[in-house]
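Shown here is one chain on its own, the form predicted alone, set out as structure tokens.
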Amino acid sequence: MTGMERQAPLAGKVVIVTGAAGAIGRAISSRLAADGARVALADLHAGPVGDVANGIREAGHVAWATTVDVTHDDGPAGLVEETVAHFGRLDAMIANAGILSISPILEMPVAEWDRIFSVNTRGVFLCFQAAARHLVAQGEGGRLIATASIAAKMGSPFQAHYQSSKAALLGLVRSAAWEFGAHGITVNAFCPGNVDTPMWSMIDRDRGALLGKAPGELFREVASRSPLGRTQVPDDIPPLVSFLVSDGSRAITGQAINVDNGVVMY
């Protein structure tokens, strides 16, 4: 290897990424694979997540794809079992699957509140539980990482269910860090901001309309709160996630780390 070649900091590690077909999930999966990890990619639908895996393999890296519904009691457990059967071990779980909708509190059906929590909070709990059971038995430490959001740390109109589901994740992360620390397992979350993705396009359209804003106005308004003066893109997220998977993050646990262009500073 020449001095110009990039090191593979995650060489030998096996990492699960849920929600891998989404914009951020795809970016994370590609970066982890480029950093040397063998990635198990999971999403609801086989076609899109298979396309992500194919792209990673075409780039010369290792990826395997399957489907999962993280809201099903046995979904994440089956995913972990399949991954270990395929790769022989597990080192990290990236619980990235998440959904969002826009609804004023006074008009929100209880079923919609439950739907958001089912994926964003219960799904992460099930992923963490399933992965931790294997990591504890494996006895070599590991990483549990959740996709939260700056929404976990601030309020926004017409997203009470989403903000609440992401805030609940932070409680899970902190408590899990205490329970699994003795096993060498770190537990963290990362908090993206207004990343230029289809999800934020929906927020801009639907929440923006309720706020009386023209298309694109809400996105630009939130982006303008950044001291960096730039729009956040999916590729901003993976370097932090790769570091949290790496051995270099061994002293970091129970944290919710913002990766949001500085929009939120706590």
The other form holds:
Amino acid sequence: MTGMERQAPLAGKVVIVTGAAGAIGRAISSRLAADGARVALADLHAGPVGDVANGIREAGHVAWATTVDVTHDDGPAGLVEETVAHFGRLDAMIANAGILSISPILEMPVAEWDRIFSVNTRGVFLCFQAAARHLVAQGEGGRLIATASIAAKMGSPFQAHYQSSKAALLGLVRSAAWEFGAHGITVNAFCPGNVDTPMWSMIDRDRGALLGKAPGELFREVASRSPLGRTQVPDDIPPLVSFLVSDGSRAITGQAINVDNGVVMY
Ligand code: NAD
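Okay, that was the form predicted alone. Show me the form predicted together with ligand NAD next.
Whole complex next, starting from this chain.
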């Protein structure tokens, strides 16, 4: 290495990404690996998450894939244990797995409310708890990061369960920041906006239908309702996540940072 070259910003770090086979998880995983992290990728099914890891390895970076169900009491703890067995340490947990459905309150089965919370809120709690137990014992600080959403900060029709699950997540982030700060562990969430993904195609179809909109109309409307007036894509998200994993973010904790084209400004 010549004196002019800079070390990869995440060199030496081991990072878990849940929901790594999804649109945003894939983009985050690829970027963290390209920035020098060794990434442990976890998702429900081995095939898709294995494909993401293969793609990262083909690009010359370090990735390993496994399966997890973040709703199982022991799932995240097993994931942390397996990751440490594989890579020898842990530096950051990106609790990114999340699900959404469209359901008007008057018709929402309580089981549907619980299903959304079991992944988006309870699942992140389990991931944070499992990672924090290891990070505290390891004694070198670390990063707990959750994928929230601008949904945590605003209402939307037919998504009361999703909005509530993401809002509750911010309570977890703020409290965990207090509990783990003394260990040099920061805890943050990032809040994507309306990202062009299969999840948003589903919102466009199902919420759009309930609102009497033509296919594509709702997405175009929300995309145009921002200062930047551009469509958000998965690759908009990873640069912020990479920064939050890096040592440079050491003074940032308990935050919910929007990465949303400026749709929400608080
Ligand atoms: P996605 O559906 O493409 O990916 C989510 C991934 O999570 C999937 O691969 C799925 O298999 C996995 N998953 C679901 N349940 C799981 C479980 N119990 N255990 C382990 N993995 C599980 O969605 P995405 O658009 O990539 O969303 C990723 C995150 O970003 C979610 O938390 C979502 O709420 C959030 N988000 C998305 C948008 C958007 O516009 N797409 C906007 C804001 C926030």
